[in-house]
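Take a look at this single chain in structure tokens; it is the form predicted alone.
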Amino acid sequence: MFITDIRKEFYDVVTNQRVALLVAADIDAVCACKILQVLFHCDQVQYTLVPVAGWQDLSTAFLEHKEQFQYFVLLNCGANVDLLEMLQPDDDSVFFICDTHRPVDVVNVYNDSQIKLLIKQDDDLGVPSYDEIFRDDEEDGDSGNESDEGSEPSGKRRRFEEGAVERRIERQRAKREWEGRRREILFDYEQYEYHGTSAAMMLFELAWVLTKDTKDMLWWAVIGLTDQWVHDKITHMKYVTDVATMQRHVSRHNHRNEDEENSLSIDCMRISFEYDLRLTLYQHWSLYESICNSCYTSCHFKLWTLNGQKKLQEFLADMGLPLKQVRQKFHSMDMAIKGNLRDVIEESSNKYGMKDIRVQTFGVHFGFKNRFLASDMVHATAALLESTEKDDSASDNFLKALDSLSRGNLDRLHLGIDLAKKKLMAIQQTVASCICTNLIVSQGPFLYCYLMEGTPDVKLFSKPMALILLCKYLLKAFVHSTRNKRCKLLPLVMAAPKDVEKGSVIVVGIPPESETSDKKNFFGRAFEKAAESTSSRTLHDHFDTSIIELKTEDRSKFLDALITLLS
């Protein structure tokens, strides 16, 4: 059931209760969790935080906590499956689900007692109506669903038995028709996976309604939205609309704080709307390295070719920036150059066909020295969340990522930024080697790439967010480098080793690369069908259905089935 009054139907209900908070391992969920934690601290709500990486974790966490808790809050997980069917909870358990995954399961939508959805109704949900999906068979006899044609023969024939038989046959026919229609409607509704409004934004709106919103919460909501843009989960139109919403909140907060004395203190925080460059982490790196390792510029110049490298040198010369300046850390560059750097880069980019080098985003100042863009925070937090540096458990990494969002933990954030740089360089090198060695193969209905065991940094790509980022980058690079027009319109399926000892690979599918793409992904259903038809040993454990694990030896038969299915 969709909640209409988030304050009355959600917050007031859990305020005096103990709550289990189950949070998915993605940046938007981490930000939403941070906002909810502050609200719970304000009102002294007792809660237990459990990070969950997939459906198995979610089931385990529920089993462990179902005795102590009646109320469960699920962030970015649980909306796109029949949760009651999966968890089999007691009748008094209540689930509040704030999830961006679409489509929302119809049973969750129409369950009024145990499932409460904290989901924006104005998102393009397209949920089928109740009568199209559910039908009460006991009522069939009295007529609820009996069709008009069904009543005509009994009107024409007066003999009772014949009329009763006719009516029963008619009812069965109508029921078969209805079931056929229901299958079609559900297939159309569940065919594509996509994402809705950020969970952090939803919970920030709750804080705003409660008049407990702070600048920190606003910044976390901005990071949640930026995560959806960085990981390419929402359309450009949706991003721009949501940025406008956040911009209004930013103006409101800045206006409110103008008169306060702390607006110039050392520990103040200023959020600003920026029209900034699409150069990843450029303020924490050298400009040269940022241009080389940003998807947008690297693909445009085709930096994996000699010609591309030459073009980059021409581009830098066109801007009139000395190489010495471009190659040193951004904060060490001359102030005179830094002052109008964005305009200089934009002017040269237009000449080189990069018309949209600047993008609407937000920046923050902590005190006088530390400045971060929202995308810097997303990359840093993602790198901490999926860190492979030490043998920390997934929940340790989750807590580090959560900590890095607090402004008191700048050391951890800087550590995240260093990890993010390594990750981006690994992605750039992997993309270059895949394209130069022709690892991307057209399989007919889709492109396919397999990262071999022993590829540098292959361990990094056993993590879903890192693999998806690589996947998107690789597809964009391939589209820029191929001459085959048909291949430019194809989606990409990518596989990488997941666990060598268990002999499993992680497989991810992404939709075709295009500026106007609606970001809807059909691979979730396709993977299920292909695994079913070949009895491949797969694990559909991820909250995004387009990411699965597969036994290495089943890879080729699974791929053949996928080709047949999508041809």
Second form
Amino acid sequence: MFITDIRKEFYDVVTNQRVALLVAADIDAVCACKILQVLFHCDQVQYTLVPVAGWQDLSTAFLEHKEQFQYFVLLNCGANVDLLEMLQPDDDSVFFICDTHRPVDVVNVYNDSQIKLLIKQDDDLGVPSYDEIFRDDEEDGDSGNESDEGSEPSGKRRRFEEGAVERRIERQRAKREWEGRRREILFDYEQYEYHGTSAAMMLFELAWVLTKDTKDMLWWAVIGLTDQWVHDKITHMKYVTDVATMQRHVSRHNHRNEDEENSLSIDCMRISFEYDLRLTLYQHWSLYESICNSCYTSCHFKLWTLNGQKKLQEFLADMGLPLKQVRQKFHSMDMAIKGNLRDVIEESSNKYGMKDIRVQTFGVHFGFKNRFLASDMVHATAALLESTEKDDSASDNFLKALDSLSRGNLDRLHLGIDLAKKKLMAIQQTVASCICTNLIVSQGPFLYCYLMEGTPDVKLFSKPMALILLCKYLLKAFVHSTRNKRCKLLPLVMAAPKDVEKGSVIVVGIPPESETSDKKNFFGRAFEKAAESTSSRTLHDHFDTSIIELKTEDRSKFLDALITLLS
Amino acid sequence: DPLTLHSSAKAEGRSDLIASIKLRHCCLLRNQRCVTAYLYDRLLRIRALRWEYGSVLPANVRFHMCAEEVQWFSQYKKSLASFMRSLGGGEGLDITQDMKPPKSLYIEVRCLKDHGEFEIDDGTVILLKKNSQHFLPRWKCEQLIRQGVLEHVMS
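Can you switch from the form predicted alone and show the form predicted together with the partner chain instead?
Okay, now the whole complex, with that chain kicking things off.
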């Protein structure tokens, strides 16, 4: 069931209890986790935090902890599947689910006792009404009895029997009709996968209701929202609306330090609304490298072509930025140039067809040298979360990413930024090589691309978030470079080797690229059906159903099944 | 005994041996000093073990101690215990707790290795698995932090 009063129905319930926190491995979940941890520290709620990477981890964690905990809080996992069926808990376990995955499974919506959803009911859900999917089957029992009774033949009885039989047939027909409608409704409801309001934002609202919100929590909520935008999980409209909500909170916090007499020290944290450039990590890199490695600029200029490189040089010349300045680290650029850089870039971008080079976002500033944009933090933390350096396990990386969000761990954050730079450069190079060697093939209903094992940096792309980012950039680049109008509207399926020893690949599917895309992804169900029909050995472990693991040998038959299914 | 050796050497007219007797004696004295210093250092470390591990030493530590050292340890334990009992107006005070001034009642700890189940005061059991984080009462965690099973996370 949906929770209406988050304070009474969630927070007050867990305050005097011990809670198990099961957190998924994405940035929004990590931010939500940090906010909740601070709230729990304030009120001394004892908890245990377990990072979970997929459904198997979730089940294992539940089994290990179900004896000791009654209350489980799930962050960014658990809403889109029948949780009670999967975990088979005892009757007194209660699950609080704060998840952005949609659609929410109907059993989770209509269970009143054990599943509590920390999701806003107006969040564009479209849940079918109760009567359309659940039905009390009492009539079956009656029709059964009647058939038993009508065994002795007599005139009156026979007429009664006939009437009974007719009614039974009518009831069965109505039931079949209802079941048919139910299947249709559920199919429509569960067909497309998409994302709702950020979990970090939901928990920030909880903190606000409790008046325990701090600037740190606000910053984490902003990062959670920005993660949804960077990884293309929400529509632009929703992003803008949510930014406006966050902006109200930011102004509220900023009003506290506008007093001239009590101005804040430079070490305190300041969050500001920025209408900043869409150049990834530009303040921590050189401007030139950032332009080359940001998806938006790279795709518009087509920087993998010689022509594109020339255009870039023209663009820089047009703005009057000397190459020497632009290739320097951003911090060391001339102050005069940095001053009105954003406006200069915006003006020139308009001339080159890039109308949205600026985007609404937030920045933080504490100490003399620490300035970060929300997207910088997202990229840094994502790189840490999916780091392939050393042999760290997934939970090691999760904890490192969790640490990097605290302001005291700046060296970890800078490490994350370096890893993010490497990741972005790897993505750009892979995109360039895929486009130049025509690795993207149209299979009819979708585009397909397979990264071979020897590809440089292919280890980076064995991780889901990195692969999805590559996928999205690749699709954008493809749409900009191809002349085939039909291909521009196709979705993309991408496969990359995941574990060479075990012989498995990771397969992801993303919806087609368009300005008004609603980001709804049908590949989850499609992959399931294709795997079933060919009995391919797949693992649907990830919380996003459009990401699966597949045995390399089954790749071609799986693909064929997918093509047939979607044509 | 070097003195008797010395005098007997003089008596027998072997005064050329006196220097080597003296040298040998000095060497023996030096070795004795070294061994004593080593044994004393061991005692100091064993004393520190009481503060680190508590009153029951793990088996692998006891394995490396000789019987006399074990006896010394239990006597040290006894005198420390009687001292602690005498504090606080006869009620006793455990001074091996809170070695650093505590900042809060509960702390956040991260589990560094699999330790299995751990029971806290109200009877509830916590599973300490590698890379899980817990928010627990401070006094329960101190022992495990010192042993290196848990790590205090400060944010």
